[in-house]
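Next up is one chain by itself, shown in structure tokens, the form predicted on its own.
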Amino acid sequence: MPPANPRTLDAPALRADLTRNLADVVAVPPTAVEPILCALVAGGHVLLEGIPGIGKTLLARTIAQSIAGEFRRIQFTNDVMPGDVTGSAVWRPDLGRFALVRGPLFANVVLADEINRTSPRTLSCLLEAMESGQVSIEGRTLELGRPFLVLATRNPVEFHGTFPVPEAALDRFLVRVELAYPEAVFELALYGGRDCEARLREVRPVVDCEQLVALRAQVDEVAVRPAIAEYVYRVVQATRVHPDVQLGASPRAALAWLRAAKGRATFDGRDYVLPDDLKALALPALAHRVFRRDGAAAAPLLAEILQATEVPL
């Protein structure tokens, strides 16, 4: 059955269909799926952190296939140059001139694998494209795909041959999702089922790119009431004054948190943000933007702040 018209798209049903497609292919817990789908509909990018072999590539490919989009993968190493990512002009003897060869960024879903293995110059090129949705090649400015989603991966346990990812770079990702070993029920189902590639080939699109872009426009119209805005401010302000925090959440971090919450509200069929939207996405949207003095993970501290902050009725 073809996807519905964008004007009549059932967002809650779409979330259920996307979740089912992902569950059929890769063993990712629902708590990790929700922020990824919220970023997809909100127009943000995702940082996936986890060891190799837990399905990050399959996850990205399933999302691309579910939205009838083009998928490309970039394997970052320390010798990858900006032109390898964006594309470049190459000499064509048969044409007697330079011809533009577009890089792997020209897709709807791009898996940027192990971004901490590439040089700061190449990483900066990727981040600029993520921010603006366009690249410059040989003096020409070219638009990237619509929609354009980057799922970047970082292996948290390897340090040899890697570069630190700066705080400003982490801030470009709408959400960060930590993927651990799957739960026993998911992993056992994986062992006893069909091959993942076979399941991926059976995935059918549940929305197309044009409809997804139209749905993103609906996210822009989701209302944030004054009491909700005040709640967001109190939480981010608490991260700035906490004695254990070296760098608290910025206004851009607060806006990203709200953007993700608007995506969740859209999937629920609402045109307004609830405190539950914010609480569900607080850790994925803020934990990689708050830095403690002792270098420990910010998630437990954020959980304490959320628990202590009064929620508007």
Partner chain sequence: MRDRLLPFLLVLTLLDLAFVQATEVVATAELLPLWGLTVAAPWLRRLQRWLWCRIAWNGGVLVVFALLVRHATTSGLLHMLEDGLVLAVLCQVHLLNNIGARQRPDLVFFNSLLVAFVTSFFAPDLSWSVLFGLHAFALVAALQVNVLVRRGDAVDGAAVRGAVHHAVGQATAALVLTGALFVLLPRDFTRQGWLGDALGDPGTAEAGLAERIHLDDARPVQLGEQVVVRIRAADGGEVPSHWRAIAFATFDGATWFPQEAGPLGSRFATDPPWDRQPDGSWRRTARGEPGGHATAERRFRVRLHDVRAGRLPLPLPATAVHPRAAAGVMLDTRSFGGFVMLTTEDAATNAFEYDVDVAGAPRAVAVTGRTRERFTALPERGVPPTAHALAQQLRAALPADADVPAIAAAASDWLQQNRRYGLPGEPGFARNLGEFLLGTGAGHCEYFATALAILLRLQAVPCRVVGGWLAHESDATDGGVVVRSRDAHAWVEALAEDGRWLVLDATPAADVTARRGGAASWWDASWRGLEDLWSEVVGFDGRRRADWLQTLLALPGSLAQQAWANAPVLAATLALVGLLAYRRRRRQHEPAIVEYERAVRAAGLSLLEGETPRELLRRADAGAIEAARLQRLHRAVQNHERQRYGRPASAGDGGTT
Contents of the next structure:
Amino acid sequence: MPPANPRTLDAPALRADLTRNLADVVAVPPTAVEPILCALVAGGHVLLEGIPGIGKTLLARTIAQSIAGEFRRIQFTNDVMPGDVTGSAVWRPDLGRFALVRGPLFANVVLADEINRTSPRTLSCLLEAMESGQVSIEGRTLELGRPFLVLATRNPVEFHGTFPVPEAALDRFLVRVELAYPEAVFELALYGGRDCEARLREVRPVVDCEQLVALRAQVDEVAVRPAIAEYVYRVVQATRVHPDVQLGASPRAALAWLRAAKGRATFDGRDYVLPDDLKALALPALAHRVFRRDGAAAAPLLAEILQATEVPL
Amino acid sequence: MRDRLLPFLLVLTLLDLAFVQATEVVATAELLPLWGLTVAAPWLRRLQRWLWCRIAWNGGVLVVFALLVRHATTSGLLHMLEDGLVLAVLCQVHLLNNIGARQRPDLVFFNSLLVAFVTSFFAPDLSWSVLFGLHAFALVAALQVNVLVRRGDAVDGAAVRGAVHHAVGQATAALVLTGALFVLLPRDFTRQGWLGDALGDPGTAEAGLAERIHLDDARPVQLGEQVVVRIRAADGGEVPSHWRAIAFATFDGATWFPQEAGPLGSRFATDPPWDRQPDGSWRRTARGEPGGHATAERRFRVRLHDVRAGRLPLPLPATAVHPRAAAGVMLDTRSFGGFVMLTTEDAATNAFEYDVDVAGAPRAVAVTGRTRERFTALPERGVPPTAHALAQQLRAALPADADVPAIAAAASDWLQQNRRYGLPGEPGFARNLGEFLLGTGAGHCEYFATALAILLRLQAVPCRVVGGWLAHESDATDGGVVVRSRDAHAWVEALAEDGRWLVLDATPAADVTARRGGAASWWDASWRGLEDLWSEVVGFDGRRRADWLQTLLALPGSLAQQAWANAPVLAATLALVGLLAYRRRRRQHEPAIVEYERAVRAAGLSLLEGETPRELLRRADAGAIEAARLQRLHRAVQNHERQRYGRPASAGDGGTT
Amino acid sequence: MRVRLTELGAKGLLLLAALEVAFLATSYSNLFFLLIVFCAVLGLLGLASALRSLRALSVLALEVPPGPAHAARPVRLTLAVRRRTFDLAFVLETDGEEIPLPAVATVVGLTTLALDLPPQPRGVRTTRAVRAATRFPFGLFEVRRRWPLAAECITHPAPAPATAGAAQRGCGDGSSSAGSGTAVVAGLRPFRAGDAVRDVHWKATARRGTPIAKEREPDAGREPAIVVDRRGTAAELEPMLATATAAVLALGTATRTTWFRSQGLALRLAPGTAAPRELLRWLATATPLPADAPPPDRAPLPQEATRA
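Return one more block: the form predicted in complex with its partner chain, after the form predicted on its own shown previously.
To see the whole picture, the full complex is given below, headed by that same chain.
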């Protein structure tokens, strides 16, 4: 039973509200929205992939506005320095001392745009902040926003001026969501409606930050029974021994997968994980953590494994 | 690593030695060194490291082997088997001392099985069966450990313990299955082999009723435990001790012949004759006693376990015999006042039951001169000279006008007090009647009876030797008396002047009962029960098999008949069995899973690989499935989800691995 | 599942046949019959029991980590065993050969076993299946069961002990700093085959009577490279590969990014990470090239410091 907390939220209703808000503003298919919401409630970060101009920024802003949180955006280029992200101490002649200038990371929802265009140094700084939820500037440790959600975007690799993002960096993102061109219905609605900015202004917050943090505690309480653990193990093990796989899913990947599944279970109003949660989130949570020998996308292979792996009864 | 196997092989070898010891065909002194070598094997085998030790050991084994072979070839067939047994256990000990170094344990297993086989011919008694039960467990455990130790280092103590635990179940299953097959498999129980009885048992004679008494038969006697007769007094009182089945009138110096044998044998009417009544029963009155049928004073119910015994045991003063329904069994009277049983091949049952009425005293018969002559006849040769002297001595001690009862009692008492009781094969047993009468050798009941008969006939007292059963062991189960094959007995009946037969038993009663044991403690009683069961196995035949099958087939019916009486017991047993089965099944399969799978099958679906229950439910919803079944599937999925994936009822623990 | 009579089983069958003949030769005896039935029951029970125990077993996963040639390494087998099973011998079936694994005495539940794979020659094998065999309970029958499980078994060359012996034959190890560092001399050490002539410390050599070379500070700015020139005979290639393997395996403790180059291969190896599987596979399958083959590929970066 979830703790008898007066702040306990009606998670299914919250999901409906959030989904409606997002659908009002951007044309993102529901299958892509679900992993993002799971990451939001499970305290993870999202890697968005897709061609420019399909509303990634708008998506992030809508989320920020829906949770009544602060939104910042960092456009990464190859000359962005770590200090530009976290902030730095600046000499204030008027005060006669160094003053801390907080970087764009100090927000609730951060859109890190084109992270594969920045130098590894800056990227690792961002990843560290994502991992620990805090940054150190001039020896002072500062907490980042609570909740803290990073939506990072990445350009397809073949684009010019990009660095490959190392495997370890990809592992920091709870889910990876691939955004394709929206379906015709959504896109038509987009063109036919009013201006995006106008619609964004009309988005009402459906939850506040504190409530969201409380909801995360609820996610921690979700039960994972042995049968579920066995299923996770079977799938993960299958990725490790598959002959086409160069690097299988790590235990951390499995834990991340479970965490995302817990988020989905919470949104479903359950306090236990179902194999269905795992199956629904397997591709977003695992595909960027499994590497094939031929360098092709791991998603089809994962789908194959999921279809072949027996679900423990 | 073979060291882990050694204790099991040691136990097997010890059991083999016990098998041989139990047959009693090999002297203890011969086996003692082998016992010692076996127990010392764990230390002795370390000596095998040195060449000279190996040479000494193998040389010793060869020498003993040669001696045994020489002994076997120079003595008879009987000794050859004994020597073979010693040889087998010697091999066992030799192998045990060489396991690991140069020998594999396979031979030990096979050899120990062979020892069990061969000893079953020599002494198929209860101790053999107990040994075999132990042997089965030891053999199975040794085989299983042998499989494990073959693998070398992977074996640890826990694995061996697990294997032994497993072996207990396997051995029990093997024994139970063997028992079931033994009862159920149809086979020819009277099959004669190509070799005939060459390997049969020539060594011992079974105690029992014989159609002749051979005094020169010196074979050791087996005191069988097989139940022959059960007797119960209708009034619950005492049961007469001597139940006669055959009478011997003629003695040729070594053998007694039945009264009815020989020319005109059956014409001598020495006992009141039996008359067959219209109701199938048999009655008799004393000759010379007018007044019709004797009145029954007491009634006994007798159950004869094997109709092939051929003779009906009756007390001397029996006046009526009421056979109970027994198809295929016919009775025929004999002149000594008893019956023979004739059975047809298709006799429905193995056992025969009858009631006996007994009057207080034996009836008299008219004694003719020819009768007197016949029952005082002695052979020209074969009566030991000692007997004449002894008879004169006994007669002289009595007054000149002493009557038959007095003379008979004096001779009987003298023998009882002055001669020793013993069984053939035992040390000190008389080699012939002369030795027994002289007092230098002990004798058994046939010797006592023969001696008494000769002493009485020498004093011109007509008498005969009677064979039958001594009823002395009270039966704990029904308060009656149980008679076993070892209770076969011989005694004397003397003819008094007034035509009555007197029962005279010169055998010291205390010795007989001590030797032949009366039930004393619960331990004896249960041992006796086991012996009964084992005798059932050893003597198993077509009739017994039919009886068993009949009992088994009738079991449901009889249970149903007694269902009301046994209802609580039956219900409790069923509940227990059900509970055990449920727990076992539950341990293997959660009920939620079982119900889920059933519901899926009922809905006509099959589980796809990689499909979750909810996905299956969606598939079911999409298909055209009967509403009730779909509903059941929904319920099953919900229940399964709650049981297997949901938070456990005892809140707090959501942990996983 | 396949069933085979073992040697003990064959002997037992012979014994049973002999006893049966003896049984038929003599007159019927209850005990003899009982004993023969017992022997037969024991045999059948053993067969049923062995079949049952393998039916309760399923091999879920097989993982063969890369390992050096001619040395044992653990293979990870994940099993689900419904009831306690004894005496399991596993065999890996590869193309054309069968690799036996050590036996397991007893196993129950969901477990992962680490079993030592016997030493293998260099190369890459793909296992087709895992086979389990048991003789339990009585050793009369051997029952086998097979699970098709594919796993790649990479056997790279055994790493050579870190001596200069191999360098003579043309394998440069970039982590050896002679001639590959900066101008800053860190110290002196005995001359090793392969050191550049300009690094010989002539004065010290003259003083000590043995060749002495200058040891230089490693160059932080340049990325060293391990270069394997495959031109030559197999006998020449093997020690080279061994040395290269030692260097590659040592990269886990290296502090600098290193290149690995050979004909048709140029890999950049990040410091502090395990050697990539791809590289180990290459080392396992590398074959010599004819003498007129092209030299090893150039690294994409201009700075590289080693000889071939």
